[in-house]
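Just one chain is shown here, as structure tokens, and it is the form predicted on its own.
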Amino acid sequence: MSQGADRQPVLEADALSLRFGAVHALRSVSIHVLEGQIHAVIGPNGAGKSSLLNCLSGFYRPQSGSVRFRGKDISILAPHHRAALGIGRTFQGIQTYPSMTARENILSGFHCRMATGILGALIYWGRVRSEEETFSERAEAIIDFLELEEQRHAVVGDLPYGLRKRVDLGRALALEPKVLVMDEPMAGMSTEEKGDLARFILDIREALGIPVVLVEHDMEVVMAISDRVTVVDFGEVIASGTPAEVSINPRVVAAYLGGNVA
């Protein structure tokens, strides 16, 4: 996708610094995710990639710097408040309910969009019934989008790894995010499963209009689907640009890519 200058930032981090005791996880790290953009964050193990995502989604509070969502400073907001604003998140590990069906897991993602409370649910009056029908329709749309029709009533704990990851993504989409933050979504997947997920990430950007920021180690995937790549090493940004630009950056080659990417 074009890097048009008229597109506005959706999620921004400015000069984030994060320490755990004497360990500097992030050193003045900045990243700007634009509308309609797939923005990858890469770097060696321990470089600070997941720490950056945790700062963006509110799980870590940096000692300095700020995080903005659509121009609003959200640095002090808790993770659930950021989720309610529209910052969706998937994690390295699968965060599904294994004893529930795929459909039930996806429905659980709508919790922060529900206007009715426990009392209303117990009475099950008209507004509650209408809301349930609305979210059921949206869940079915996500199931169709992620091609989970045959698994909708399957118990998630019985599904293969790749399909469980897809259900996990479906629950994140149920949040109706304005930006989706993904931490190593393809870890542990087969080549075929990675190809499927890469296609879904592109569709999330193209069909749903949701920008994506992801940490990923598969450089072939990163170079194929990303619009912009930020490279971190020892908690610092050492390069940021298009996939073609970062792949020939001498610091990136020396720190991470070696001879694997031309």
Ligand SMILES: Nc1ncnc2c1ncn2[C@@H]1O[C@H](COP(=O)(O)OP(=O)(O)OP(=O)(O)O)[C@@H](O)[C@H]1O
Given for the second form:
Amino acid sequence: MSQGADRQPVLEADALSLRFGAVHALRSVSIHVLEGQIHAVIGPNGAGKSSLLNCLSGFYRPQSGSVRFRGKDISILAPHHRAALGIGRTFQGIQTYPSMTARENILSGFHCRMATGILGALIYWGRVRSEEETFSERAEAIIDFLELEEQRHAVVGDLPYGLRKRVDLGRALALEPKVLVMDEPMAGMSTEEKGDLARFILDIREALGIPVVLVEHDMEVVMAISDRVTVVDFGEVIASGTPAEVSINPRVVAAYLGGNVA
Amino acid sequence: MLPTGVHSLTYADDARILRTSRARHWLAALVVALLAYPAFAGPYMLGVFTHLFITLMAVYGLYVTVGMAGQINVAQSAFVGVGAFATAKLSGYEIHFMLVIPLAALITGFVSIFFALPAARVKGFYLALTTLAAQVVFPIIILALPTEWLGGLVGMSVEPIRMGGLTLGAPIHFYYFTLVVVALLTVAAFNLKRSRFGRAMIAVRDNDVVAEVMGVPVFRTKVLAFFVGSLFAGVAGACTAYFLQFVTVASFTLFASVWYLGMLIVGGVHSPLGAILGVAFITFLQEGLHAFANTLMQSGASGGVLFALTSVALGGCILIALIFEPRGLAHRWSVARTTFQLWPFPRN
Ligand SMILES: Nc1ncnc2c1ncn2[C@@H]1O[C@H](COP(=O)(O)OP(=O)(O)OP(=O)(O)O)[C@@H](O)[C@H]1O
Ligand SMILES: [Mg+2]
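Can you swap the form predicted on its own for the form predicted together with the ligand?
Every chain and every other molecule in the complex is listed next, the one we just looked at coming first.
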């Protein structure tokens, strides 16, 4: 699928700069994620991909630059407010809540969608009970979608890596995201698990209509599923375009082969 | 895990606290036993149980702050004290106890927010120190205030509870009164765990960085955990005040705060069941050791040495419990239940 002229931007970052002491993690990085697209962010280790994603979800505060969501400047919003707006996020490595069951992990993603007050939670009266049921139903839909039925009541800390990553994704979907930001969802997975996950990501875009920002090292997967690719190296965007355009860009080839730009 | 043959047909079933009919039968038996107990027990044992119920209320509060949200709190006894003094003061204005208890809980909750605001910004050791400050400041403030306000060094007497024509004074009255209150708080503690706030608190404990990005306001949730934990402490304080009919700062010590934590850890921090098992285990152990020491003393042993030895024995038993099951008695219980349900197949 190529870029359509009518697509609106969902999530945009403009000229983000982020320093950690002497380390320039990002130097004037911009990215424009459009409605309905899978937008890959690639680059060598330490290039600043996770830093970029953390700026999008608000966990890192860039020294300069702005982040916009559906045209609205969200640069000063706290991470939980951005989540409530609909920026879903999955994480590099294992970042699920280990002591909860898979179902509870997913339910926890609904926190900012639920209205029960603290007194209601202690008493658990009629309306609280029915709200809990409504959201259980939605959690079950996600469990169905991600084929986690068997693991529903399993404590996530006991699950194997691939399944935990799926729970992580389920929790992000529970936020009812308008855009999903995924950091290396396939790292450390077997080919089969990668295939499953790629299918889920495509389904998320097709069936749920949610655009995806995807950091991924596996070039084969990136080329196969993404609509646009942004390449980052040493905290800078060195190329941006369709997978085909990017893959023949000399700076990208150089960065990946470690040589000098001609 | 559930025994075979137990299935949830609705989502509400899945969220039930007691999911099997066997569990419901055991609970019913426990309730009947507790209701019937005063018919068989003397005033001393009724007092022990009343004390156990009140302790359990305070430890439920710690379960919320420490167990669910992972915020260490070594000032629970001071918060119980706030509830007790609030009750003493309010009871003097002839306010009905049904109003005094929730008011005392709320006052305690709001006092705790004052300490939670700085505490929720720091972690681990510094958090422990911040709450320690709350414990240390509590008697200082009470003693510094004018004596007419909260009684100063002397303390305050508490107007007893009047229900219709009855004035609560006998051990059996307090037994039933605190039994009802602790039953209500038990339901509240289990409810909180299965609500969105319970999940948010556990999320903060498990991974606060991720929780924030997943839409859980971490700072607010930590403060809320102190607030709710102190609501429980406030109710415990109100019951203490009515039970003792007199409150002084000397009753709410750091020592007691540490005991509350010890009970929760021995029982298991991850479920209200842990609070129940921990409080019951340590209370009965203490009572057993005292009874044993008393019999030895009647046969001529020296009192001072004996009571020192009971403390050592108590500490030893707690150590053994922790070495044997560091995740708490509640975990041991669920392992045993799973083994029983899977028998004759091995676990895993
Ligand atoms: N919290 C932090 N404190 C200090 N330095 C940081 C921090 N986060 C990232 N960095 C630095 O910023 C640079 C970019 O890191 P980042 O994690 O964004 O890279 P990445 O592209 O995600 O790499 P990888 O592929 O290994 O995940 C690195 O040099 C890293 O050491
Ligand atoms: Mg990274």
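Just so it is clear, the model here is predicted, and its values are computed rather than measured. Positions refer to the first chain, counted from 1. We call the rigid core whatever largest set of C-alpha positions still superposes within 1.5 Å between the two forms.
A.B. asks: My question is whether Met189 is one of the residues whose C-alpha shifts by 2 Å or more between the two forms, given a fit on the rigid core.
C.D. replies: No, Met189 moves less than 2 Å.
A.B. asks: With both forms fit on the core, is the shift of the CA atom of Met100 between the two forms 2 Å or larger?
C.D. replies: Where the cores coincide, Met100 still shows a C-alpha shift between the two forms that is 2 Å or more.
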